Amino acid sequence: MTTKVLAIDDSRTIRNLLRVSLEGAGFEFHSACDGVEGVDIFPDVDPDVVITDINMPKMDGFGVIDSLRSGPNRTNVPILVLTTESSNDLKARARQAGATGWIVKPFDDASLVSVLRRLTGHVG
């Protein structure tokens, strides 16, 4: 069974990099260009893990985490924050909101795949 990843990022470049990296590692990749779209498609995609940026138009990553943890589509799936931000304050805020982990851009393909496999039990 293929592990499904939903990546939410307003950068087309990042979405493309994630797609190549994750599809190459055997994941089923879905993406959204902002938080609103990501939350909207979440029930249809039914992902095993979510990757979200923090700084996005319409709804930021904290809004995504809040919506997925407490909204109508409430879920316990792992949520990884992928961002250029690395401040401890933001990390703490993300953890309190319900994020599972934090990865700083630019990301290393092998490290990201390793974290996703650990979180989802996907052996690939």
Given for the second form:
Amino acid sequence: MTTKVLAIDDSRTIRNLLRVSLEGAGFEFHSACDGVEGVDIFPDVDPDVVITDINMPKMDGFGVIDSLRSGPNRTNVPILVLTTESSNDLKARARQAGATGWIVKPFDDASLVSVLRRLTGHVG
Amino acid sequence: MSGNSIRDTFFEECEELLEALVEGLSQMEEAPEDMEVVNAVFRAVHSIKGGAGAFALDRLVAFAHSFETVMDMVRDRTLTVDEKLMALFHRAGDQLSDLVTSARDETELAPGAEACLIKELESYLGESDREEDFSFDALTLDFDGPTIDIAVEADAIPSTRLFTIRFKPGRALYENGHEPLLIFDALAELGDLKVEADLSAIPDFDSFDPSDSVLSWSLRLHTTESETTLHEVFEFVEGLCELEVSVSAAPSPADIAPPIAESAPALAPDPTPPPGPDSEATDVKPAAQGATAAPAASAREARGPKPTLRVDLDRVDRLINTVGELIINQAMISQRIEELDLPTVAHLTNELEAYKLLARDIQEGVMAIRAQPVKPLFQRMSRIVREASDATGKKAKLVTVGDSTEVDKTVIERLADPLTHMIRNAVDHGLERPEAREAAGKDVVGTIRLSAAHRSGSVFIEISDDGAGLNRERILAKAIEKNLVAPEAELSDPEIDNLLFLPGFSTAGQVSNLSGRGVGMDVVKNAVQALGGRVSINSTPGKGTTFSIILPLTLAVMDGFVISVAKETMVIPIASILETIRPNPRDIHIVGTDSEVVSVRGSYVPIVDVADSLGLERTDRKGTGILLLVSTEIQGLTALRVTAIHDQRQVVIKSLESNYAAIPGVSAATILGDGKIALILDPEEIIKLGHNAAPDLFAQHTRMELRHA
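Pass me the form predicted in complex with the partner chain as well; I've looked at the form predicted on its own already.
Up next: the whole complex, starting with the chain shown before.
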């Protein structure tokens, strides 16, 4: 079964880059351009893993994690934070918020795919 | 990973982000307390940095990072915005835009300004912030500090080692979406893995809480991989579990330890922080909570983007071309039906009328695809105002009106240069020095107003300043000095104002930073005319000066007069024609041997015979033909003589240059309803051609002298 990824990022460039990488690696790719939209379409997409940016309009990445972890659609699906910062502080904050892991921008395809595989068990 | 198209998308996105940045910065000036605006500005810079990182645009990333860091301090209110910081942000925004442009065009940008700005930005950072060095070469997965040393040592030995791992997940590990099985899978890929679960902590069935974490595992991994790699597998869960890793360097098959479960004490859920790097989770808690609250509160709506479709410009151009053909085809059918001279064929004519309307609707719809709001162009001008006021020491602000007005994309692109020049002029020549403004009882800060509006199928763009108005005495003196006007000439105020458009004319008494670049208003006028538009001046002493530009909505279709020249049918753009005159023979006078003038309301206007200019058989003098009054830069008002005017209509412009060759006096061609090709005339060129045939000096002086005749 194909693994479904939901990527939430307000940058069209990053969404495109993710799409190219992930579709190339055999994932099913869905995306949303801000936190509100991401949380909104989450139940319909029903992804196996979520990738979210931190700085976004309407609802930021922490808001997304919060909604997915404790909102009405409460879920344990892995959530990866996509961030330009690599500080331990940020990682701890993300972890504290309920993120499963993080990807530092700019990401390279192989590592991204390997992280997703590690979190979802996807092999294709 | 990235095709060119993604790179293109990035630069397109940068345009939008820079636009949002400029807008946000100007809003910040109005309302520095509005965190939503600050957030939007931060995000714009942040997103540019993020994308730039993906394309390894290091300079852009580094600069955006400095900018973003200071903006972040404003965001979390450790820094208050004052006028000085605001000015710095504006300049940083300009620099960011320059860096984006140079990255896109792959040109080198001199690092001077950038280094200077980074320094200024960094002066706002406290010492602590400066320490945290940003690096963008480290990719993806790094790991927590203390393991590095061990890893380096361990890496030196390339033999198989045995790692003994004790792993006890905390409850948060599951809540954060981790799955131990997947971690074990990843470990198994590294080598030979044995997993043993410790079930001893499982409580009685009645006190069992399924969301609690009670399992722990003992793992033995034979691998050639380094400890670093091993830790990478656990990277995300460190801090969410108890993890102990020990390594034995020389394992032998005999070295199979007694069941480790024995040595692992059965742990009940244990609140004691585990040793080592894992302790950070508890340490960070208060900080993390504080940080989550603020961004979550800012979840208010910023602005809903309209859904749009990105289309290759070529496709749109192809569509426009085809629609052009449709319009021509429709004109042909109309003409054919007319020629048939059918008895009252009510049905056919009704349907033809409907066809016409539909064709026109389609045309307008297609044209609208290319239309874009002038807003980005206008926003860019705020930078020009800033730079010009910095360079001249004058204070100025830009006010824009009607920036949602839509204009053809090409028109917008080609308008950038003339506008830039006029805005610079407005600050440099238009506005008075601050002292003079104060003395005149005006606001010290001058206002440059840039407005756009649609009016009867054209676009009106006005650039006005609230300065001193044109100094007509000086303009006239200059024009006389430059031999552009006869010394004794008496010119009306608008005529004097229009002298500014003469080639090479410059009123700048002294060469400032801005003037003296050899670019005058004549260049502006040329650029506007090349777009099929007109530019005019209106100035009131002490109140200011307004330049008005009137442009066609699109470059693909034009309103023209269908005329006859000798026996040829031609088209002349309506935009260039001020009025048409059917002259009374006694108003036409011969000057010298060959030249003619026509008296128009008391002044004399030279006549240029279009047929003659084009080398066709000359129209009869006196009494025949029609005169089209045009305003030209060479000699002000001129009358073009043509044989007849037949019709006024929209024509589809077909380039001659790309299909055939450039012809002097002809700007393009079109196809008329009868299927014939008609040339579209360029009045300016026609006059130049006629001018060459006419005696020298005639053009520039005749009109002025004749006023006294």
